[in-house]
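Read the single chain below, which is given as structure tokens and is the form predicted on its own.
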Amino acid sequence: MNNILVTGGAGFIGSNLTLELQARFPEARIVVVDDFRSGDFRNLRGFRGDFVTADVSRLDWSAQFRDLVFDAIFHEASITDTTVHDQALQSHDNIEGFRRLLRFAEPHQTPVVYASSAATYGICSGIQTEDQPAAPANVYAFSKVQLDNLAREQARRFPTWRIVGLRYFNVYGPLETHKGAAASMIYQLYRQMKSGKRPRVFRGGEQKRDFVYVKDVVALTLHALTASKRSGIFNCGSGHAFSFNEVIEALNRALGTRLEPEYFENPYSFYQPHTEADMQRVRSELEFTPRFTPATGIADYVALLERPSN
């Protein structure tokens, strides 16, 4: 690949993806588009490509890139804060950003891999499969459902155009610290335990999440570009449901501590008790298996966090 575009490339997943692309394709021209609403310039230390500071939902794509033809587009840009309840803002920026990107990519049918979300499944328990009907519980999830709808429509109109959506589950890993309170629960609990505090979780601690390491997310995102023979929407998880108690056990092992959880009452009347990605379609159609379980991912992450430079 000679020309690669990454939207949201200063964000958590986007920056990990951008730096991996740079490592794999050192001669390629990589262009990042980001407006820093969910990103941080420090995530792109060492980046040697071009950076366009812009909101993808308002960018004049044709004017910005003129005759530049990209070999691949990775769309990570989004308002990712699910507590943003301005429905017009959330839906406009997420949906229209993707719509404009697709219009720009259409003439050359540039392959697109975009970030969907497990939030499209809504408040449910058990294993989530790609064929489940959408049940968005907030406007963020609603916006991601619309991205999936747009992708399906374009795939119907252009059967040879490859547009792949990945429904990210609970992603954690390096370059998320700028997110503060919106960073993963794994990072939040790590910070508590690192400071000697007992990790605080909802009573019982047996609520389970499919925690997927960002290294696997990046690997699947890159793999999906060429592995998929057709357009499609796939889960992106570890395939394991891991309880918060198990997270604390894994962190204790990694940190060499023995801190007991401090339980408190769950204040939410609607709270998802269990998420777990069905990865069968990914294994069969994309021939991809995640490398990390939540336990091994947490161990790797803590080792990185404990490096002197961090």
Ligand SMILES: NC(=O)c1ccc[n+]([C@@H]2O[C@H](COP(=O)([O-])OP(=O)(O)OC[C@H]3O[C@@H](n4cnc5c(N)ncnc54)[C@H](O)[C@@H]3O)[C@@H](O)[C@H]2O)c1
Given for the second form:
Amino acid sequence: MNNILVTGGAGFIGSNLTLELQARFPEARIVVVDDFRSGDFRNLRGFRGDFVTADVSRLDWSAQFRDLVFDAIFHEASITDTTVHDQALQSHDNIEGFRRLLRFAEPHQTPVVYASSAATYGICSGIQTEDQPAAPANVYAFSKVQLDNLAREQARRFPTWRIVGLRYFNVYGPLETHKGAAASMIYQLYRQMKSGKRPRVFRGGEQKRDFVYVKDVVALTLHALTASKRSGIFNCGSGHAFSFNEVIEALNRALGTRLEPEYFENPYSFYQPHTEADMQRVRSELEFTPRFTPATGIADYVALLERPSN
Ligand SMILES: NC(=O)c1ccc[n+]([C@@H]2O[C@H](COP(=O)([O-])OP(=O)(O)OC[C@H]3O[C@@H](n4cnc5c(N)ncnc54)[C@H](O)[C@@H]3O)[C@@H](O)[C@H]2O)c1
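Now show me the form predicted in complex with the named molecule; what you just gave was the form predicted on its own.
Whole complex next, starting from this chain.
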């Protein structure tokens, strides 16, 4: 690949992806588009490519890039704070950004891999499969459903153009600290335990999440570009449901501590009891299996966080 575009490249997943692309394709021209609304330049330490500071939903893509034809586009830019309830803002910036990107990619049918979300499944329990109906519980999830709808519509109009959506589950790993309160629960609990405090979780601690390590997310995002024969929407999880109590156990093991959870009342009237990605379609159609379970991913992550440079 000679020319690669990454939107949202200053963010958590986008920066991991950008730096991995740079390592795999050292000669390629990599362009990041990000407006820093939730990203941080520190995530791109060592980046040698070009950076366009712009809002993807307002950018004039053709004027910006003129006759530059990309070999691949990875779309990670999105308002990611699910507590932003301004419906017009979430849907405008997330949906129109993707619409403009697709319009730009259409003439050359540039392959696109974009970030969808497990949030599209809504509040449900058990294993989530790609065919189950969307049930967005907030406007963030609604915007991701619209991305999936737009991608399906373009795929129907242009059967040879590959547009691949990945429904990321609960991603954790290096370069997420800039997200603050929106960083993964694994990182929040690590921070509490590291400072000697008991890790605080909702009463019982048995709610389960499919925690997926960012190294697997980046691997599947890159793999999907070449492995997919046609457009499609796929889950991107570890395929394991891990409870908050199990996360605390794994963190205690990795840190060499024995801190007991401190339970507190769940203030929400509804709360997702269980998420778990069905990874069957990814295994059979994309021939990809995640390398990390939540336990091995947490061990790897804590080892990185505990390095003296951190
Ligand atoms: N982290 C997760 O657990 C998770 C789960 C499901 C889906 N996702 C999706 O993965 C993608 C990356 O998320 P992340 O966790 O890295 O979040 P992040 O907030 O760290 O990264 C998002 C990046 O996009 C940029 N951005 C946002 N809106 C923009 C716009 N209109 N124009 C230009 N730049 C813009 C931000 O500045 C930021 O750098 C997002 O699309 C998110 O919805 C993440």
